[in-house]
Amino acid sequence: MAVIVATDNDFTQVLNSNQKVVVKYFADWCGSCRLFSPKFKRMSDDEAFASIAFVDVNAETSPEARKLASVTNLPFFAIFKNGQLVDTVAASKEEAVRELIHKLDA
């Protein structure tokens, strides 16, 4: 499934459109962030996690969806579920990311 982008504006919409979703917050500036972006695709593209919405969302860009998770560091990961935040994550380590997402079968 592709990355889906969202700001301030349809992030909330993307959250309540899909039971399970794992966010990338980003930055611009943030060399980590550019590094992590084609693994985060690649894990988007895994069977494993059909059923889970990946979306990127620019954390100077769309505050307001920065502050639903207290975004501290980026990168930055959190998981929703059915629209409500699950846990979070700062790494940028591809095996962390991957421990958040599979609590979303938990």
The other form holds:
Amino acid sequence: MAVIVATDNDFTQVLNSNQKVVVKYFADWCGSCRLFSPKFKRMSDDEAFASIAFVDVNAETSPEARKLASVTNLPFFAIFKNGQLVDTVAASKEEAVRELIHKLDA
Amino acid sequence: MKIPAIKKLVETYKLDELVAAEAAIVDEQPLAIEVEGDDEGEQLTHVLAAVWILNEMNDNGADFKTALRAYTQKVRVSIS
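Form predicted in complex with the partner chain structure, per the form predicted on its own context:
Starting with the chain above, the whole complex follows.
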């Protein structure tokens, strides 16, 4: 599934129209964010995560979406279920993000 | 992110060398210049910062300190 690019304008709508969501917060100045992009795309194509919407949010230009997950570092990942924040992690390792996403199955 | 590492890049290399380093890191190729950083992500952050600051200096006539302040403001905004 393609990664959805969201902004403050449509972030809440994206959360409410998908039961399970993982958000990657990034910024153009963040090298680790850039390097994580192909991994995030690959995970979004993984059949194991077929029921999950993968969302990209530019933390620099989307302050409201950023504040919803209390972003403290980048890249930063947050999972939402039925529109509600479940958990977050600031990490550059794919394993940490996969572990976070699996919490959506609990 | 380490400010001294960014300053060193700005003072040592030209824009085209930094842009080439950016591409090399993304493509997982060996680097032709020395870039400090604990991992590839931090190295790339340093290179992207140096490119941004050099462009700010060239486009707006800013000195290094002013351009660096503008850059760090961008970073702070993203995570505050």
